[in-house]
Amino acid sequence: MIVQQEVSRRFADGAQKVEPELCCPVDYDQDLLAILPKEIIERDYGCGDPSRYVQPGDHVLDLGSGGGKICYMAAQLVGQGGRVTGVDMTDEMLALARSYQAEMAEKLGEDRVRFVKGRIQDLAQDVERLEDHLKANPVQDLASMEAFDRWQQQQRHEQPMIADGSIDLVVSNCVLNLVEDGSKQQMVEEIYRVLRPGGRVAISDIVSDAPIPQSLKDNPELWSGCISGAFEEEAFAEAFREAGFVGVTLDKWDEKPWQVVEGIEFRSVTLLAYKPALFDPTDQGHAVIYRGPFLHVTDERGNIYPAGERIAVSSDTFDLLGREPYAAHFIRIPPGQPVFPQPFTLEPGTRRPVEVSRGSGQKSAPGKPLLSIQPAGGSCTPGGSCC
């Protein structure tokens, strides 16, 4: 709670006057900044530019949207039909962002941006709705407290602030480090919940190159200054993998640290990740070839891909490897003829016989196996050819 109070105080002050210590130098797209009010540009505290990952038609969610800079940049990129939602907990920042909503809607030709009050580790709870409810129904005794708890759970289930599977792209700019350590994994799981299947993540944040000692974590000033709550660089990516994300990539990693505190380097990175689009672990005869240059690679699911070998994959893995960031590294080979689906039970790295892809494979009947499969390393199939 002390951390949360200090963060709110620091950024409330930053909404009233410029706090240069809270941001890193960032090269933003000047064309997108051209129509933004000067006050919003000056009172933005970021360490990267996740807006460059926005695509036309996206529904973008900005975690810790502050004065609205990234939201208003993203709004120009999503175009007509796209939407942008900013989430923040600081009243002063929300007031700053909302004060220019009408002006920006006129410049954009429509109102495609909204700002909501909430905690980024609990995207189901609309805090403004909660505050209004408490004003009308103050908690005065055990019975009213229990009624309030029931109301909260009902709101989360029936009217979540951000609905399940409603977002195309989640962005954030130097905010995840402000969340208490005990809530960080819940925060990442919330990001996963609100993304649609196939949805994307672009998070710019500060990471450390070593574990942060308790003495720094106990310093509220350093915590609100984006230092003490930083993810360790390895833990940053792992948190997203643990939540179920795939294609987790460090797209940007500043060579020069932003700050060095007690010998620990703190730098800006931008992490990209994807929510799997399809869950269909069936065998329908699909194969892929890893292009190289490494001798072999292993994905998040434990699948092994030796370079240059035709490897059997499930239907959902075949779909996944046709998407970013995998697509450029794999040749995808569909079956030559339809193959009856059956559970994918092959060992990782199992080769797919070329007959399946050439079109000579016969359609399997229910309960009957696919064409013969070979483990990586090669052997001759009974009555068949070596591959």
Ligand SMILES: C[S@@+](CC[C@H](N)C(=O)[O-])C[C@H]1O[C@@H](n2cnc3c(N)ncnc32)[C@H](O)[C@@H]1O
Contents of the next structure:
Amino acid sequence: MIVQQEVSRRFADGAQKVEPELCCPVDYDQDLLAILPKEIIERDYGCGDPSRYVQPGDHVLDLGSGGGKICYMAAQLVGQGGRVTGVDMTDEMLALARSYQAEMAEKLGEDRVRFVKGRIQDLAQDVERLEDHLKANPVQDLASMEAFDRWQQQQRHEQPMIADGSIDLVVSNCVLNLVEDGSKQQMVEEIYRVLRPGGRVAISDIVSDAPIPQSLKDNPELWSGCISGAFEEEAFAEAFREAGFVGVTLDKWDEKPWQVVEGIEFRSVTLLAYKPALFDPTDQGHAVIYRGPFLHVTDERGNIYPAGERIAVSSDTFDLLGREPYAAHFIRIPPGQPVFPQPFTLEPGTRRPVEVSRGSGQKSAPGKPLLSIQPAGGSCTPGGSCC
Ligand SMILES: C[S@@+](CC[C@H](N)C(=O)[O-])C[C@H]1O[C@@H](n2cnc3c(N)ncnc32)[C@H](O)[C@@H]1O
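Pass me the form predicted in complex with the ligand as well; I've looked at the form predicted on its own already.
Next comes the full complex, this chain leading.
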């Protein structure tokens, strides 16, 4: 069985008529659906609502955009200056999504959505361009095959469909499970590649609560039906951590399974993750205090934070803990005096002596941005009104 062909065949049908067994009820924002064409809303094969994580100005990439529902919802949220790109490999789905592009551009006041043909495990390759090239330059012998290989490498390098670091938010709705198991790691690495540093991921997908037996893996209907290729619950988050993502969070976990097959529960979850913004593992005297309520927590990098203790961290960890989803949980204390950068060699959970940060003059409140104040002896005098 060639997974991709099975999946494309099933969703080509699903683009032309509603496939009720592929539908999973989702509570979308009705205000965003209000301007969407009825046909797009009906051909909904999602299992969650990643559009909830879109912010104004974002360039959003929707993996497996289908009829374009999430793209057209996101387009309303990104507003002017934002952009949305949908990637899908099935011609019929792309045709459906594109058939409403002009109408939606009119409603939105500008054309901020585009749909491209590609495989989500290979976001550098524009498949429409590849198909055009093959029509004009068919591969017939070894020489033409080598020429094709060279052309493909050059395309990836010089004109990637989705460029490195070009995306603010990657969303996907019930598609990752449709990618063959051998390509899943590459798919997560591709998501990492296309995100800008500090970029975000919001993915709704189906996960299983136990390993999926080979008998289910060999069933084409179950593959294209979003069952056979589901990540196992723990492996889903782990795949993102392994690729270098941080702040990996299961934001939604449906209590009620979508389906139970041979006793295995398949349910919809929504995973959030972040690409680190900064890589600077030097020691410059930074410290953080974990606010609690747990006795201690550990991050993806193995750093340990006992509650209430002033713990030494590297510059990039200090930056990371000031961002979502960590910011509300930590008090961040910069060094009191500039510290000459040196390699960070302290054991995880090492305390930072108070002398290093004394006088740093920062204070913060849960969930609020840090407030900078002048160091003692500066223009902010005791009893003054500026602190
Ligand atoms: C379950 S539907 C979800 C569609 C859409 N996200 C929604 O919410 O309705 C899966 C879609 O992903 C596309 N797809 C599946 N595997 C893909 C892959 N490897 N690369 C690109 N698109 C893929 C299918 O063509 C189909 O349109």
